[in-house]
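To begin, one chain is listed below as structure tokens, in the form predicted together with its partner chain.
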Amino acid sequence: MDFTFLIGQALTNGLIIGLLYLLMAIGFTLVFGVMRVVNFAHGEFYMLGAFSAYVCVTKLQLPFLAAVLATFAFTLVIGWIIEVVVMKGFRGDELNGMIATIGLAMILQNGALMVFGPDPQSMPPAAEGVVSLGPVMLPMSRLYVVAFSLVVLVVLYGFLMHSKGGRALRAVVQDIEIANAQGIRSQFMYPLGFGIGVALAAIAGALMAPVFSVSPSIGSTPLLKAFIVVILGGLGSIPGAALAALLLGVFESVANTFMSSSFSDMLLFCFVILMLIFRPSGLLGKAGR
């Protein structure tokens, strides 16, 4: 084992995390963007995604493939449902829209608890073999994660910039009220911000779900990466958001091979406050008030 090899192999894993932290912090970004509210059921979403690719696949025996994609249409549907029933008088309202989100994820993660119980579940992997680059090796379970992570990025990118909904809904994430003056109709866009974002959470608990162990308290974690990232990437910048997903990937991936996974949270929190300190408008954000 020696020290190019470890760096490479952490580096890589550092990627693949990354680009997971960033389905999590685009989808979170969205979510806030439209509804200037903070979800704290965001993870709660990358949970229910990591459980419905769990039953996709165990018990409907569908390929992984189309287990992700039956759990994007899910989670769209169900974010969707939730916006217009749950989330619909807290549009726009920061404070309340925020704690309403807390009772949101109260009510997904035990109702999982009660559905599916405690204990976490193991899913077969999404693909067997392995792939050597050099000295790294990666598992092809892995090198899936990258493939749909980068199809789902791209594919986001393409119905955010090039079609018609997509431009709507920047135009309501940038001002709801000339968006409203051009004819946009909102009182669609707001489900569908909400639900393309927690979807987004969801396909990264999809993707997960095969490499990590599965169970209702998941969620947390993957919450509190995001926030970090979004706290460190600048908030509503998505240039900067994938900038810093990457960064703590890595970051993360390569501490872990030298040091406690505690001791290097700490460094990170540390960082984030320094940051802030330093530079709060993010690393690509703009300067805030």
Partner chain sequence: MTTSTMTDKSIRGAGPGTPTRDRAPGGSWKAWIPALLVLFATPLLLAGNAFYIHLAVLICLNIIFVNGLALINRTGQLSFCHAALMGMGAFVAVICTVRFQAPFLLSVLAGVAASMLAAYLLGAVILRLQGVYFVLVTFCFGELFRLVLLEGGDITGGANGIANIPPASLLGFAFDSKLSFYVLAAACAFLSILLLIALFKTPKGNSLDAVGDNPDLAEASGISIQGSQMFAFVLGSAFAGFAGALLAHYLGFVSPESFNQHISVAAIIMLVIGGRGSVLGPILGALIMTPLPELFRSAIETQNIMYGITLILVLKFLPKGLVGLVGAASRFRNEGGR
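Okay, that is the form predicted together with its partner chain; can I get the form predicted on its own now?
Chain only, nothing else included.
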């Protein structure tokens, strides 16, 4: 097979995967930045988003765009309620907060298992057909994933950079004590940050639902990749997460094209370990945070 075709296909697929990792990682970073808690239930919100899109499209007969918007609204509200009811008592308490999110992950996963069963579910593709970009062939459904991901990222950027609520949220992520001193209502920012963070994971799940199957256990791999992205980018650094997500997606796609997945995973984790040894703050993280 032509080398140009292979590398072009691998780079394109890598960018698509990287965009989804980016949605996961920004949500993960937001939750950690606001609450200083590692959210081990982040992958289960990815799964929740996938099932939400599945129900909206296959049971309620909603268009895919409406299903994604409904998923965002649903998980934002669920995340807000969980933060107020469950996570409020663990704000800043890293160890107990981490254990609480592990319990939350188990509850969500087993709840999905009871409702939907263990078998993978399939939903129709978001679009039919194939697009040819030079030597690269792309299914329309994957281009939809790219388009939706970019729109979500642009809207999120606009909210964080150009809205009062977004600037307040960024201030809480960067330094909560100074944010409080400036009169920012951090009590409101906690549930907002947690809700937006888990809703981003849910959108990633909703976008991937038409591409892959949906089951209660699909959240574990995205959670692991979100961890890797956050470590590589620098814990709490959104620009670092963006850079690391795209690099990880491209690396995975290219490596899986030319070598076995086991060997590419070994290379990836060797790189992560080297990063932890020689640059523990990540690509764009701040040392000593």
